[in-house]
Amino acid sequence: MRDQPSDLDPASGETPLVGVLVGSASDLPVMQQTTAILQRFGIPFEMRVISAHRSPDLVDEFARTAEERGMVCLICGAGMANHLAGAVAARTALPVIGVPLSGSKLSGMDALYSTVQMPKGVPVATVAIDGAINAAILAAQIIAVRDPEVRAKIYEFKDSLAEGFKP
């Protein structure tokens, strides 16, 4: 699998505010909730299949330049034993939130453990296997803490719960 050419939110003409990482094509299908629910909150996005362990130099040039393009935080979804998250984190000072993927034969449980066990100096918010929705959410908190316009999206958001979690 070669890794592929960056998909920028369609919707947005807009700097990208939040980078999601995928460690392969296969993973996309997950992935693509998170990139529902930035598009739901009016959040440009950019999306990238990287992968940590086959093209290392392409992760390390992603997540050294993305604060400087603008963005606010990183979203990563691997499955196995990634990398990913943790070789982002490595890399710079945004908030990583890592998405476990459930494409092995552990059912995700050890890419829950390489993405939540990280060594100190270097955190990794970890949602649930394959909770690519709620790490969007969590992006879209965290650009919330400085604009109104999305965090009046998230309280309407969180009301709209009670009915029901609708994507």
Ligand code: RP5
Contents of the next structure:
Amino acid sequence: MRDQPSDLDPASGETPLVGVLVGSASDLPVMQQTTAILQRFGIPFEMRVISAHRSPDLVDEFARTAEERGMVCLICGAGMANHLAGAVAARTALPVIGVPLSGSKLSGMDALYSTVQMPKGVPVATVAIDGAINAAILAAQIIAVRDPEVRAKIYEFKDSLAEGFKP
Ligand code: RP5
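The form predicted on its own done, now the form predicted in complex with the ligand:
The complete assembly is shown below, putting the previous chain first.
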């Protein structure tokens, strides 16, 4: 499928700090949990449907230009043979968080292995299968290192976890 800018992009006009890439429109129901958390922390993001296998040139362009566009962190969610996170990580110095997605006949074990088993030199910070929420929290924590406002929201959120995670 062709790359599509997402209608989930914030309308604020702010520079996106997080790039959220998904391998297929079929991944959106899970990966929208990522964008919901980013919105909750007030972090501007850009979401794109872009595939390592179907639109590799667009992956290349996105990964190589993300830093100069002001992004701080990238989240890549895909299922099956998930090469998206690794392909992106090979092309940027930005931290890349990979979300292996279920939905395949192997229930996401295929995507987990192909995301987490990166060879030396090209790390991908891999969260759980369908761990779209944790991917966003980790991205927020990366941003929080230099952003006191986001840091305060993270601490508030962590405190709230004593009563359980509330989406
Ligand atoms: C992966 O293949 C995508 O990330 C998706 O999880 C899976 C199936 O894609 P579709 O056939 O639904 O487009 O590349």
